[in-house]
Every structure is written in structure tokens, then in C-alpha cells.
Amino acid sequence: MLETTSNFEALAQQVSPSTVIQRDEPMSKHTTLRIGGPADVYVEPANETDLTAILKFCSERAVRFFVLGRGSNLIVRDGGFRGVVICLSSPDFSRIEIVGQRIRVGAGAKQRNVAVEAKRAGLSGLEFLEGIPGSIGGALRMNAGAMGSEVFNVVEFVRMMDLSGKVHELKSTEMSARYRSCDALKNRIALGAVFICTPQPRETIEARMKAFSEQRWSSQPAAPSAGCMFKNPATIPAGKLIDELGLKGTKIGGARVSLEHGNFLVNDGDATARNVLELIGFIVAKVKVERGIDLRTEVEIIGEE
């Protein structure tokens, strides 16, 4: 554990001055739900060399680490995270490069920025990313999807680092991606990807993105949330299921089931992680009793009580 100043300083000495490193950083500042206690250490490596050094440090000292995207699809418990939180948000990890019909993107790039750059280049296939809050690294790890599309529908290659610091590149067909999961990234860190797109008139792409945006904001809450909270069961969308059970508007503390979409739990301003987790438990139990369905969370839950 990073409980002493000496350990914190030891990690700081392993990375370049360009790497951002903070102690006792509130994770509420880094999650879209705006909840979460402090991480022992929060670090934004400046480049792959520094990322390798951080992984080596954690391995040698048996320190836990967690790789954070832009904080969507994530709940951090109120006690925070005992270990190192790594966020690949530096410019070196956030590049977007257009090469013909392909877009080479760093893991730290925002999904919306990638969609906008593709539109500017007249490249179609990534319009669905426009309204998804999060990074490309998180989208790859979760095989993020919306509007009938998924990330791995358009991925050609993924560049990744294993936990020893070695870099690999795999074709999308080798990644074992499925609904909201990617086996190849369970024990590896996504560094970036190459997307293959289809040329289309910019006006056509822009119109599609506008339609997606209007559809999204007419049916999803503006209040802070983690995105869709539950995976869709095989027989019925989770949001529809929650709506049919009359659970919209249900509150525990500052956490509430959205009135706009039943699969979103929102922070009314003073929610704690405990509030959200208790509301999740209530919904899961209600669905099991009323419909016999085992509702499972889509979000990742980390940290201490």
C-alpha cells in the first residue's frame, strides 16, 4: 500500500517530470457520476516509458493499480482506492491521426473527439461515438456501443501493453470481443487502436450524428450518471424492464433512477457511492422477485467501503 511519503516519492522518482502525480486524489473529480473517495495515488503518465515504469513499480512493491478512462461506466466506493489509479489522458496517449480511410487513435482520446475528427475527414462508421462519455481505451475494454453499433465493428487493430510493459498489436478478430466485454484486454492495457471507416459526404455524416444526438438527449438524463447501469438481459432491455416495474424516480439518499431512462441512475447532487450501490441492490432484488431475471451491472465497481 502507498501509505507513506517515502513510497509516494519513490514512485515520483521513477517517472519523468511531465507525468502528473497526486496523492489522496478524490475520485469524485474523475468519474462522470461525481462520486468516489480518494485514491492513494493518481497518476497521468506522460508517455509509454513512464507507464512501463509505473507498472514495474506496482509489480515490485505488490501495489494494486487501476487504469481509469474518462470515468464513465465506473463506481468508486466512498472509501476510495488503496493503490495507484493510472489515467492515460496526456497528449501522448490522446492523438488522433487520419491516414486514408483509417483513423489511428490513442487510448486517452475522447470518443466524441474521434467522431468529430472522422466527420471532418468525411469518414463514416464512428458517428455512434459522438454522445458516449469516455475514452477510446475504455470503449475498447468494454466494447462500448450505441445506436446499434459497437466499437469492435470498426476496429482493425488494437495496440496494447501487457502488465510487464511489453507492447503487442492484435487484429480485432483476435481480441475475443463480445457484448460489453473484451477478453484480450482483461489483463492488458489498451494503448490505442486503428479504425477502418467508409468515405461519405461530410453533410451525410453530420446529419446522422445530429440525429443520434437528438435521440440520445431526448431519452437520456442530463444529470451526472455513469451511463447505462445494467447489461440488457436476453429477453428485454434493462431500461424497459425497470420502467415496467414502476421504478423510475425511486430514490435512496441522493441517488435516483432517472425519469428519462430507467437504465440510468443519477446523482441528484449529494449522492454517495453507498446510496448508488444500495439502489442497485434494491433494483436487482425487485427484478429477481417480480420477473425472475438476474439483472447484472454493466459498470465496474472498485474501491473500499
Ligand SMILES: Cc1cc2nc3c(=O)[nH]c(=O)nc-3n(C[C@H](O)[C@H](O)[C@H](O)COP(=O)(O)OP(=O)(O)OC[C@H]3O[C@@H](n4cnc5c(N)ncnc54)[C@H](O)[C@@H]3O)c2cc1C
Second form
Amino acid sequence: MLETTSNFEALAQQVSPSTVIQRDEPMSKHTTLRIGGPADVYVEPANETDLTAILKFCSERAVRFFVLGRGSNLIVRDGGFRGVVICLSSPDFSRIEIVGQRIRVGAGAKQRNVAVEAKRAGLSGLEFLEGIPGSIGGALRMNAGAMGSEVFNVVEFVRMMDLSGKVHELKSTEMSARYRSCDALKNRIALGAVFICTPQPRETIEARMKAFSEQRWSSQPAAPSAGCMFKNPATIPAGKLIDELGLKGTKIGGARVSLEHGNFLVNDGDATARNVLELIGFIVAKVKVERGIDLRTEVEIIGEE
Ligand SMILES: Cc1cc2nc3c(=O)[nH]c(=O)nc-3n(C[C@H](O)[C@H](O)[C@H](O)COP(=O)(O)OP(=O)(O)OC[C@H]3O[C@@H](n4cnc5c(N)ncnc54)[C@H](O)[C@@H]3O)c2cc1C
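Having seen the form predicted on its own, could you give me the form predicted in complex with this ligand?
Below is the entire complex, every chain and molecule, led by the chain shown above.
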């Protein structure tokens, strides 16, 4: 627990002045669902040295930490997070550099910005990232995918820090990525990655991104959400299942099943995490009773009641 002022100040002394550090930071400001109570401490390390110092601080004091990307696959409960939330969004972690067919990207870079830079350089392979509102760190941890592609199709290697602060590089083949997960990053922090792309005319890439965007926005709600809430069961897409059971539009408090897409739960403006979690529970129970299927969340749930 990092509740005392002295602990907070002790952490602030371990890092450089350019590291952003906030106390009792509302996580609703850092999740795309726009919900979540306060983190005891929220920190944006300025560089790898400061990140190492934060990990050391947490380890020495047995303080819990959570690595946050852009909070687009995340529910933080209303009681917030007891510990330190670390977000790699500073400029040092957000670089995008292109060398030949390779794109070297920091974990804090936005997925959309990477897709746009790749297009500008006439490099194909990352178009599917254009509509995913996360960071590259989140994309690597989740093996984010869309339109028939996924991140680990184009990863050459990932640079990462283990919990003792040691930096490693692993080839994609050494990382056991699978559907919406990369186990090698469960207990490591992705610092960045190198993607290998294929040269193509810019107009071709542009057209593909436009088609992907049209396809996405024809079926996806604009209201705040965390994307697809449930993993697709083997037999049927979760959205179709929820639609077939007539659950679209079901509402608990400010949380609602989207009318556009059954697998999106949206925040109508005043939703709490409790509303969303109750709605999840209601859907899971209904699906089990009606179809005998165990629906599992794709979105990660953290924090206190
Ligand atoms: C409107 C909308 C559309 C979406 N569409 C898609 C889609 O088409 N395809 C898809 O796959 N997903 C989609 N998502 C879900 C989400 O955007 C992706 O999973 C994204 O990759 C998560 O990135 P993030 O930075 O927001 O991660 P977060 O939500 O912040 O975190 C997700 C997980 O990644 C971990 N993490 C974050 N950064 C790091 C790091 N540097 N090192 C190690 N672990 C880290 C976190 O600890 C957490 O476990 C969508 C979400 C929304 C809101």
C-alpha cells in the first residue's frame, strides 16, 4: 500500500523531475470506458532508468504495480487500485523509427500512429492497427488483431524489462503468442518492438486502411467502451450469441449492451464499474442457462470493489 505521504515522496525522490507522478489519480481518466476509481499512485516514467527505479521501489516495499497502456482493454473497479499504476506514455517510450522495411516502435506509441507512419513510408502489414485505440505495449501483451491479422504476424523481436529491471530482447518465435495473449509479457514489461513490413504503394495501403475503417465503423459503437468484452467461444462469435439471446440494449445503471454490436458494453455517460460488472454477470448467466456456454471476458478487470 502506498497510502502515506512519506512513501509517495520517497518514490518521487527515486525518479528524475521529468517523470510524471500523481497521487490518487482517477483511473476513469485513463480508460476508454471512462470508469474506474483512483490509483494510489500513477506514474509516467520519463525513461528506462526511471522505470527501473520504480520497479525497484515497488519490489523493496512489496508494493503492487500495474502496467497500463491506453486502458482500452481494461475495467478498473470503483474502489481504484491500491499500488502504483505505471504508464509508458512519455516521449522516450513513444518513438516510431523507420529503417528500410523495419519499424522500431516504443511501447507507448499509439497503434493508430504506427499504422499511419507505416503507410507514409509505403510499408504494409500494420494497416489493421488503424482503428484499435491502444498502445503498442497493450498490442503486444494482447496480441491485438483485426481484419484477419494480428500483431505477432509482423513482430521481429520485442524489447522488454523483467521485474528486476533487466532488459532483454526476444524474437517473436520465442514468445508463445496466441489468440489475444502473449504469455512472455505476463510478468515482463514490453519496452518496444521491431516490426517487419512489406513495401507497397502508399495508395494501396491507404485504400486498405479506408476499407478497414469503413468495415469497423459500420458495426462498432462510438460510445465509450472497452472494445469486445468477451472472448469468442469456439462455436459462435460472442456478439452473435448475445444478439441471438435478445440482449442488445440491456441496461444496468449507465452500462448498456450496444445496439450496434452485442459484444460491446458501452458507458452511457454515468456508468460505474459496478454497473458494467453486473451487466457482464447477467450476460454470462443468461448465456450459460440458455446455451450451456461459458463466456469469458477478454477485457482485464483490476482494482478494489
Ligand atoms: C473501440 C475499441 C475497439 C477495439 N478493437 C480491437 C480490435 O479490433 N482488436 C483487438 O485486438 N483489440 C481491440 N480493442 C481492445 C484494445 O484496444 C486492445 O486490446 C489493445 O491492444 C489494448 O492496448 P492498451 O494499450 O489500451 O492496453 P491496456 O488496456 O492499457 O492494457 C491491456 C493489457 O496489456 C498490458 N500492458 C499494457 N502495456 C504493457 C506493456 N508495455 N508491457 C506489458 N504489458 C502491458 C496491461 O497490463 C493489460 O494486461 C478495442 C478496444 C476498443 C475500446
